[in-house]
Structures are given as structure tokens and as C-alpha cells.
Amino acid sequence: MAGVSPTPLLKDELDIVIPTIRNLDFLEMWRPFFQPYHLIIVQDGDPSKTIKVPEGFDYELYNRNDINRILGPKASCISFKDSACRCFGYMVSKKKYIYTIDDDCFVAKDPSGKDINALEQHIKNILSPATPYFFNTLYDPYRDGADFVRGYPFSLREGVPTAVSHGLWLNIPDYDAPTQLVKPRERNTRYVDAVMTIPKGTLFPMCGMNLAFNRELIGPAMYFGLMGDGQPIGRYDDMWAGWCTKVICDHLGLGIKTGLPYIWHSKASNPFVNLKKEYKGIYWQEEIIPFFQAVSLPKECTTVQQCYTELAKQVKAKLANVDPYFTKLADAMVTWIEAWDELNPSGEAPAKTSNVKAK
């Protein structure tokens, strides 16, 4: 019927999770795309500060006091003074899908000048299969105007469920501090109209500022680690979650896509502050990456929780010699799974944990 807007995709099945320390004025730009959905806002830093959310959005807001109240002693696994706190939103959500975005990410435009509905593209990525076992040279064969190329095995054309959709950024690229320092004026202006599945056995650097995932398929693996206040490392929260998630997806036969959609990353963070947060990670990753490349999960691990608990055991056994931090991180990984299971008991109606809600 003319004049009737179509119901947004997954309107009642998806939560948007936003970590922040500031007023969420950026939501005005996203209003046409985000307003139909429920938001979970995780306030970092001083819990006495009031975060202002534009009118008309349906949201829950959690601060550190709420995290401590809901999780009790297990709140120790949630980072403080770091955007890694966003994973608390994944834990308390009751929806099947999650989209998470940073508050310095704005609506980008495609080459024709049209505003990009990032959320809609993520949903398309998530709802179509992935192809981790054999690379398709036309990229995502399930997109309109594409298909499997000659020579692609018919036995693999059904694909596998897509667990994660990893989006990209125009303007400020997601560089580490050393690269920021040597390329301070570099901007990403290339819009590549492609979505591809990351092959099985290949790790990737996952960025958490424009990311969607199927919470039912992979949620418990999306732990953003111990970062920020009181920790020797920062800015590796999404990297850690990505490495863990990828090896578990490979083990369980799930797919991860990267490429579209783009957002406009508006602001470069201070490279000197970043270097202070990252420098240990820059050294450590030379041992962390080979660890993940060599990880083998036993066939008895058939759920994400079992895989993640086994991974925590291997982190403690094989990375503790890199730094004592990894013993602490491995313990936090186990605590995270325990907290996840408490808030998301299988086979039961989930307990309501929301505190502040506005419409």
C-alpha cells in the first residue's frame, strides 16, 4: 500500500550496542536507520555522569554501578575505562543479533552520494550463507548480480551459517599507533563494493566499531578481554575477540564475512596515547598470533561455551610464559562464560536485568 513504510529487517530480533563516555548526539545522524531498533548503551567511566540520549530512541543504559549490581563479583571480567565494556551489552541482550558501533562513527555515503544504511547491509551479510572452505573470486556469491564462478564445487555451494559481519570505514583508517605516526594525514577514500568470506584457517584483525554478529551462534565468544584501567594493554579488545571467535567459528563450521558496509570514521585518536596502550600488544602479538594459528579444539567441544572454556585453558598453559597478564586474562575468560550462562540460562526464560529504559 502506498505511503506505508516497510518493517525494518529484524526489527524485533536485533539490539544495537554502543559503548560511550559522552552524550549520544551522533544518533541524530543515524535516526532514519536506528530509531526502529532497541539500543543498549554501556556507559564507561564515571557512573555519576549523566549521558544524554536524543528523544525518540528505545534504549537501556547501563553504567558501572549497574554492571556491579547485575554481575556481582563476576563484574571483574568487564573492562573499565575502555570500550571493551561494550561486551556487557552483548551479555544482557536477549535478541538473536547484535550490531555494535562507536560514537565517533557517522553515516557514510556511497560513490553515488547516497547515505549508506550500514545496519541493513550487515543484516544482508548475516542472513546469507558464508563460504569459508573455498574462495569465490566474485566474492560473496549470494549478493545480487553475483554467483559461484566456474570451477566452484557444487557440493560446497550451500555454504555455512554466517556468524559475524565485519564492516569497514571511510576517512580515518583503523591503524595502530606506529602507522598513525608515520602516516598522520592518510585517509581511506577507497570504496570497494565487495563482501567476502574470510577463509577457514585464516586469522584477521577484527575491529569492533562497525560489527554485527549472530548472538545465538557465536555470542559467548565475543568477549573483549581485560583492557583499560588496571591492565597493561589496551586497544586489543576487539582483536582478542576476533582471534578467539575465528578459531571457534572454524571449529564449529561457521563463517565470517568482511567488507561492506562502510561507516564514516570521523576522528583519529591520539597516536601517542594509543602507543602507550598498544606497545606491549605490538610485541605480544608476535607470539599470540602463532598461538591462535596452532590452536586445536577437541571434537568433544560442540558448543561455543565449551570451545571458549577450552581456549581459556590453552591460553593459560601456552601464553602465561609471555606475561602473567595472560593468566589473569584466561581466568577472566572463564568468569565471562560463567556470567554469560547465569544471565542466559539455556532452556529457561531469561531473567530481566534492565535498569534504565526510555522511549
Contents of the next structure:
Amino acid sequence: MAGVSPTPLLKDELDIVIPTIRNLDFLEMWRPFFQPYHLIIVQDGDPSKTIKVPEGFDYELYNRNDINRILGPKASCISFKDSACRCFGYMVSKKKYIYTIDDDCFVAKDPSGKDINALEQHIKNILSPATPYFFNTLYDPYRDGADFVRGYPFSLREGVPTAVSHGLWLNIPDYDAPTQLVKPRERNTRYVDAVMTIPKGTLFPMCGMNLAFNRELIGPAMYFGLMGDGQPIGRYDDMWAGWCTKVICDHLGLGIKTGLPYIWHSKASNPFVNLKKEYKGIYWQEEIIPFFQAVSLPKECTTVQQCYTELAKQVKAKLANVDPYFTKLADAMVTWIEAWDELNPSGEAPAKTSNVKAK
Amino acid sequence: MAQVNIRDDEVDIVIGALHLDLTSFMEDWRAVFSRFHLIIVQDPDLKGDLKIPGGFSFDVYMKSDIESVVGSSSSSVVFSGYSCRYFGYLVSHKKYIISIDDDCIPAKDDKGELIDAVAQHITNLMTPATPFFFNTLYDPFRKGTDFVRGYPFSLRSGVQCGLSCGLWLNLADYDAPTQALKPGQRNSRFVDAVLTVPARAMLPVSGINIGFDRELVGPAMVPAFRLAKEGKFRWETVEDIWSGMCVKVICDHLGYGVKSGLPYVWRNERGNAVESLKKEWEGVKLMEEVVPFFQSMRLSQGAVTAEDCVIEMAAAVKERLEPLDPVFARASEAMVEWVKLWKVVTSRLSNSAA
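Since the structure above is the form predicted alone, I would like to see how the form predicted in complex with its partner chain looks, so please show that one next.
Next comes the full complex, this chain leading.
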């Protein structure tokens, strides 16, 4: 197509972070799209189990022993027996961009039957600006074939940097347990050909199944919380990260996009198991959401770490009376930032960890 | 595929006639329009008799009708050009109004099926909106979808939808500079979604293809923002952008929702963007002031009806925008006048209703 420049691969600037407890067979289907990239595998659960990575991928793999070794006492902020552990991968990455995907997500087809290169679409989303200050009714104006509509002020047409690209899922939709119980057969078959910026001041439920972000712009905010073993809650890891990230993006003038690309979500988790994990979250989110909607960060907070530390303070002050869990979580948020800064000192060459395995 | 039962007597289709011969327009829409009552308002600047085919239930309003309601002395509310349709909103007594520009015809969806734009607008208006939290699968009330994990349960009943903003295939609603820069660009992307525009997020509402709940937001659909050189092409107006943002601010304040997305209409080629560009820059420049004004507009607790809200907004326009350009002084006056007219006409209608 004349005039359309190809999307850069960014193969030396992007890491793919995959949490897994089972196996990585799904990577075979992704091989045509993922093979150029470096993978960071975060192995959850029993560290004595060996997770086989398909041949030909360049990767580093971390199990619980590695996490404990690298972080020492700070490892307490990384969840165990929950895919929330994936955020360890964000922390040890040295790249500018992260793409994270679940191990039950496969390549989807677009309406013409063509395989969707999800990573390429995420890159397009992330490399073009976002428009959080005024809603464009034709969605992402930077997409081919679209533009800003009549009435859209010219002063807002430069947009802001895109920090996060939130992709969607065909087949098994990301429903909570009650909805899954009521509609066990519902499948998402609707391909919505749009990418859009979530307006400033609006919160959304961020799903970690198919997510890309600019690690340099927003990485420290992508803490997936305390979930799983020993914790009273699960399946709210990505939600928590999304609410923190959105508030901080709004404060720092960064954008978050949602929509394309789609992946094919193949596995429906057990709704009864999910209900037990989510149960407290369903009640707590009624308090959590108003908290995030009302959060105001002081203008002195100009870095992500400062914003996040301030947020942790406010979580402790305002949510502790909902449940003592939030005090633990606030402390873990601080630990996370400390660990992030230790592993990613600014201005120096990043510390090398020894889990890199060559092709 | 309607999920709701549309009562024909709850709907008026209001058409602003900027062209005399409506034959092909009406024939193209016959399958969709014929079950409803139509209000056709002839642009007072358009001389001659309208040509309307048979088989429709409609009322026509012309310059003389407008003058008998509004008075022939100069009023700050001007019903000419695209704004003639607002007269139709004024005299309707139905709950739902659908309005489509007379240069648009039914579009086809991604499966090649003709889109019933009226049914889709009504479905949008009759199902709840969800402005307080963004649902990543878009409208959760559509068949085959729902609220996603992480969506607070207390927000799942939604609120009433006040306005439904549709889209356009072929000639999209771009401003003149954009279309002049990309003369060949046509919108061919069918996005199969309806979504609620979140509370406090502003948007440019295009009047080309809309539906609204007259009972909820009628008084907020103000024909107030007339450019000095407003013309008969959409590129030469911004009246709908203004009234749309009034409606959005008021919906946000009163707790109603605004949806955007489906339905699409097919917009025919008309006009020359470069010619319009030579003639009219004013609208584009004024948006720089208009948008921040609406983004920061806050209404008082005491404003509990759409009419109250419009009056408050008119005062704010006068105070904050009037010094910038005379168009704002006219807008403020027109908003106040519109509310007065609305009250007079609606009370007259309810007095005479059987």
C-alpha cells in the first residue's frame, strides 16, 4: 500500500513476558510472530518442575527460587501461585517495551480469515499518540483510513505518548465468576475493528491476558499486587495494576488505548474456583473504585515512582479500614518500587541477572 | 436485530430539508421510515415547494409556520440552514427523535445487510448507558456480550441514555481542512460497536445522524451557535458540535448517558472542501475556545432539569466567552430564548393534547 510505512519490529527493544505454571506449547502457534523477540518466562508454582520452552526461542526463565535469590526479602511483594507473578518479568527486563500474554491465548483470525499479528498491532498502538482529552468519534485518528472529526480542536491533535495498549479476546470472554456461572456458553464472536483512547478521568478493567506497555514510561506502575497463595484474593491483579496505571497516566499526561488486537482465548477457568478467588474483590471493588476515582496526586509527583509511592500512602490511609489486606498491599507496593529501583538504577548500566538462555 | 419493542407512536423522525426534492432520499429510507411519523422542516432560506413522495405519515413546517410560533420579529433563535430541524424538535411531542441529514442514505453493514438506523438509535436510547466505568467489551447490553471482570456490580444497572450519536460511511464528518488535505479519503471501516462516552469526557457530536430522548434532553438541544458565515454544507457549520456538548455536560450533570457508534448511514458526496475552506475558517478557530469551556463547565446542585441547566450554561457562556467573539453573545441569548420557546410550546402542546 503506497505511503504506508511498515511497522517496525522493535525486536531489540521489546520483551515478551509470559507467566506459566503448566507448559509453553502455545508458543508454537505464535512462532511466526514471536520468534524474533526475547522472552522472559516467569515460572509460577513448584520451582523443581522443568518448564520446557520450544526450540528456537531466545529466553530467560525465572522460577520462585530465582525470584527469592534476586530480590531477597523483597521477594515478598511478588505473588506465588497466581499469574500476578508476571510483574517480576517487567522488573528484570531491560527493554523499552513489554508485551505480556497468557499461555492459553492463541492467534486469532480477523473477519477475512487472516491470522492476526497481535504484537504488530500493539506496536502500532504504542508508537502512535493517544488522545485522552477529547473523544474522537471515529476512534483512533492515527489509524490508516481514519482521522480527527469535525469539531476536534487542532491544538489537541498532536496527542500524548501512549503508555499502554490493551488488547481484547475472541472466544472465551474475560468475565467474572458470577457472569461465567450465569452464561457458561457465551463466547465473544464480535470483532470490533477499533482502537480507542480511554478518556482522562475514566477508569477501566485492565486485563493482563494481551497487554503491551512502554516500560520506560509507566513500568513501575505495573505492579500486579498480592494475590494467590496466602492472600485473601485472586483475579484482581491486573485490575489493580490497571487502576493504578490509569490514575498515574492521567496525572502524567500519558494515554491508554484499548481495542485491537484480538487474540483467541481458549481456556475457560473453573467458575467455582474463580468465585472463591474473586469473592472478596467483588465487595471490595465497591470501595476501591470510588477511592481511585477520587485520587488526586500532588503536582510534585513527576515520576512514576513518586506517583506510585504517593498512591501507596493513600491506599494505606484510605483503604485500610476496608480490610487489613490493604495495609499489606500498600507495604508491598512500596517494596515493589524499592525493588524496581534496585534492579533498574537510573543512569547506570542495568544489573545483569544470569538467567539468559541463548537460542 | 432489535432487542427492544419499538412503539411507533413514541418516535418522530425529524428531517431538515435543505433540498427541495426529497423524493430519492425518502424512497431510499422508505423501508425504515414508513412506519413512523415524520416531521419535515423546510429551511426557511430554501424557496420553493418540497417534493415528498406518497405513502408516508408526515407534517411539513415552512418559514410561515416557524414565524407563527416564534414571531416574525428578529429572534435570537435562528432556524435556518441545518438549524431548521430544531424547530421540529420543538413541535414534536414524542419521546424519541431521530434526525438524519437529507444527503444520507441507508448504509450496509459488514455482512452486506442494510442497516436500519432508526431501530438502532432507538435500541441505543432504550437500553441503559454506562458512563461511570468503561466496559472494554463496549455496550454490555448488546446480545452476545456483557460486563467484563472487574466491572463494579453497583454500576451494572446503568443509567438512562439521553443521546445516541451515529456514524457515517463514505463521506465521514471531517472538517474542511482535513477533507481538503485528503480529498480521496473515505470512511470504509465498519466498527461493530456502540459504547457509552464516559462521564466528563467531551466529544464532538455530529448532527448528521443522531437520536435523542426528547423528554430527557430536548431543551438541551439548543440551536444557538451560528457562525457569522455559516453555510449549507456541514463543513461550514459547527451548530451541532455546540448543542452536542451542551447535551453532554447536562447528561453528565443529571446522570444520563451518551452513546456513540452504531448505526452507520451512508453519506453521499456533496460540496467541495477546498471551497468551504476558503470561505470558512471561523468554526475551526472557535473550537479552541469552545472545547475548554465545555470541559470545565460545572453546573450547580440546584440545576435539576435540562431547562435549568441550559439557563446556567447560557449565563456562563455570556460571562466567560462573550468577550472573545460576538458569536458567543448570540449563542447565550439564543440559549435563553430557546428555553423560553420550549416552555411555551410544550405547555401549549400538553394543553391541547387529547
